[in-house]
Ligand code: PXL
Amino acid sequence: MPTPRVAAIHDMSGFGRCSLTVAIPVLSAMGLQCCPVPTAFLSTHTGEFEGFTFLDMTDEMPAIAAHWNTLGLHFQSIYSGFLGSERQIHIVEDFIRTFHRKDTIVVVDPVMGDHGAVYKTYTPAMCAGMAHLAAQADVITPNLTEAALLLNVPYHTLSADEAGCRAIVERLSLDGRRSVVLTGASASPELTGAMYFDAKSGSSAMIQTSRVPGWFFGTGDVFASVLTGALVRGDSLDDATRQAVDFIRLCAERTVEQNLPLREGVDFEPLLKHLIR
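For the form predicted alone, could you give the structure of just this one chain?
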């Protein structure tokens, strides 16, 4: 069988483990061909770094898609993350319409904010556009902040406990039509993980692991990349979520053990062996 392909539509930071610098090695380790569509190139990610460079790739995105379409390329997954403008959101929607096939899994990580705050680059129009894009996904992977934005409710009204997270994923499922994996779900202060709703089975469950103290940059990108890779490999949503939760814990533990600066992202490279079959 040909190696499955994933079209990964993300920005790329030259330093700081996030976005494409995470997605490419993770998906490759999981036996998939990662085909990047860069939305921007930055010298570093924007968290706790100053003076970073930024190259906007918006104009290249439709040109890449048009060329790939002439080649007759087919993707087993289309996986999008951080987008830099409302125009890019529309470009990704066009990309999905062009390349979506019956066996294509569309994964949208609706990157818009964290810890109750919307990223400075996101306008209300962009948040509305991201909600429209997410409606085309088979699976979405919001955190609590992004869930509040997608539901158009105040962040403080959402609860991260099991009952609250179950209500969130069920509300985000569009009446059971799409799967939802909510990150940052926590049954207790000592635990963390995710809550999912599986559109195929109609079931939901919370997956927990021990919490590693600290705020780690890029973990959402690692999580969504592992989840996407597992789904393309044919794993159930339950298994895929467990793999992602467990791998994040391993990465966080190693990063703390090595006493590495958290702004550089989790030290995942030596742990890729855990994703290989």
The other form holds:
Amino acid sequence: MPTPRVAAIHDMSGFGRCSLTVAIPVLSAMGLQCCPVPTAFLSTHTGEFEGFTFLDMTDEMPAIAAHWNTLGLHFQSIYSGFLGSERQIHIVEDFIRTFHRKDTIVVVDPVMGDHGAVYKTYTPAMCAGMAHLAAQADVITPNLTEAALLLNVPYHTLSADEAGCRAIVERLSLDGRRSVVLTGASASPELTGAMYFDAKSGSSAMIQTSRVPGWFFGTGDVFASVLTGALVRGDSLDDATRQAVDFIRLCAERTVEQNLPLREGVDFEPLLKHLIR
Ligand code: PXL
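The form predicted alone done, now the form predicted together with the ligand:
Next comes the full complex, and the chain you just saw is listed first.
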């Protein structure tokens, strides 16, 4: 079987382990070919760093898509994340229209913020556009902050417990047509993980693991990359969510042991072996 291809539309942040510096190694370890479409090049991610550089790649993206189209490329998945400008919303929608085939899994990680705050480079128009883009997805992977933005409700009105998370994934499912994997779902203070709604089966479930105390950068990107890889490998949404939750716990445990500055992201590289089948 040819190695499945994933078009990964994210920023490349040179330092801090997020976006493409996570998606490429994770998808490769999972046996998939990652084809990056960089939305921006930053020296670091935008959280807890000042003075980062930001090279907007908006004009390059349609040219990349046009060239790939002449090559007749197909993708088993189109996986988008952090976007660099409002115009990129339409560019990614066009990309999906051009390269989508019957078997393509479209994963939109609606990266916009965390802990109730919107990331520094995101405007209200970009957040509204993200909801539009997310309507094209088979699967979305918001955290609670992004769920509030997609639902257009204040963050503090959402609750991370089981009943609260089930209500959120059902509301975000577009009447059951779209799968939703909500991160940061927590049944009790000692547990954390995700709640999913699976559009294929119409079922929802909470997947939990023990909570590693602390707060970690880039875990949303690691989570969505493992989930995408598992779905492309043919695993069920339940199994894919379990793999992503377990891998994040391993990453968090190792990062705490290393006592790394939080802004350096999770120390996932020595753990990639756990993703290889
Ligand atoms: O981890 C999400 C993310 C992706 N890309 C950039 C970011 C962040 C979060 O801060 O700054 C550039």
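C-alpha atoms forming the largest set that superposes within 1.5 Å between two forms make up the rigid core. Residue numbers count along the first chain shown, from 1. Since the model is a prediction, treat every value here as computed from it, not as a measurement. Only residues modelled in both forms are compared.
In a core-based superposition, a mobile segment is defined as at least three consecutive common residues whose CA atoms each shift by 2 Å or more; between the two forms, just one such segment exists, spanning 119-124.
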